[in-house]
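Only one chain comes next, encoded as structure tokens, the form predicted alone.
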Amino acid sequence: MKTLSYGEITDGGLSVFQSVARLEDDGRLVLTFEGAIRIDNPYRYLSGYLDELARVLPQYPINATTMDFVKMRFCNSNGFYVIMDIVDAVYNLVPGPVVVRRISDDDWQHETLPILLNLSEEHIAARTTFDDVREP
């Protein structure tokens, strides 16, 4: 396992929300999503993640991803645009199938993550597939 990336948002000193992007040893990427995003601009904690994302993704012979957004509680709307940057990046720049792990009785997650990876476009609809978790 190799870390590939890592962003995180802070408020007060204290880490609200992380994602790691890391490439397991059988080829595959595994991107995780942990904490809340509540703040207004995420942007400004996270470009420097979606800019290391796009340099590094491409160097890696990557044949599927994992999203994992099971320890992922909440996001505002102005946290919905960087999680689709860096959905739209994984999407660009990564080939194969795609898994999103969510929790199995999550309004939020089950109503709002099909958005956020824009499912409504044929092509990435058709790499998608859910693993439903019961909460951890």
The other form holds:
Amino acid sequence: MKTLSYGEITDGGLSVFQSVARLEDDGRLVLTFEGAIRIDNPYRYLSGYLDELARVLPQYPINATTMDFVKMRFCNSNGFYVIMDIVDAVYNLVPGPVVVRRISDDDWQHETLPILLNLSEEHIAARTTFDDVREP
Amino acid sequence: MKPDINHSQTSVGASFTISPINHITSDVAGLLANFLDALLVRFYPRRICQKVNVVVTELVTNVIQHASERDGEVRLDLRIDPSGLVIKVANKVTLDEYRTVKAVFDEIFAAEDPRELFARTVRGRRIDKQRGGLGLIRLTAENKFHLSTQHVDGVLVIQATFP
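Next up, the form predicted in complex with the partner chain in place of the form predicted alone?
Below, the chain from earlier opens the complete complex, with every other chain and molecule after it.
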């Protein structure tokens, strides 16, 4: 396993949101989202992470992706666009199927996340499956 | 928790007033939302408490970020009991501000499919990453709140009810 990139939002010195991109030994990219996005401008913290994803993802022989939102408890509406940019980087730069892990009864992960993934685009929907899990 | 008690039969009410709005410098919306979430999860399913978290965050943030009457107050009232959840957020607004909010309400009420309106609005505002403008639509499309608005004596009250 190799960590490819890491993005974080801090508040008062505490980490409140983290996203990690790591490559498993079998060639699967695992992108985790953990914590809560509440700040007004998440790009202030995550623009470097987006740049790094765009730089490193094409460099590795990735054959599949898991995006894991199970530990992402909250996303305000200002956070939607940065999530869209992160998942766009995956769909545009990485080939293969994408599994999206989400909480089975969470409003934003069921109603809004599919919009942020842009599942209305057929080629994205065709690559995407959901793994609905109970809240940890 | 006592196992023989149905906690979802509990009634909880809370009211907060902060004045003037101009003195709010930190994420007060988040503090209130997280506090109420943490309180209500003692009695109600997490899914309901997360709705409270989202609605308090979005409505109070709207006031803090957009209210032009900075010397006025923001008031938050919450009531939850077995029949449902009611949240009201009130603040003094100008007539122009009220018209802006009402136009969003009119768009929501006119939409045949709120989820389609929400998706279209998210995609449209993403182009220039416009801040704001999604909260009320989100509450309807994502969290299934029924929204209403009143404008009395210069005070705007937005009410969200579930179910």
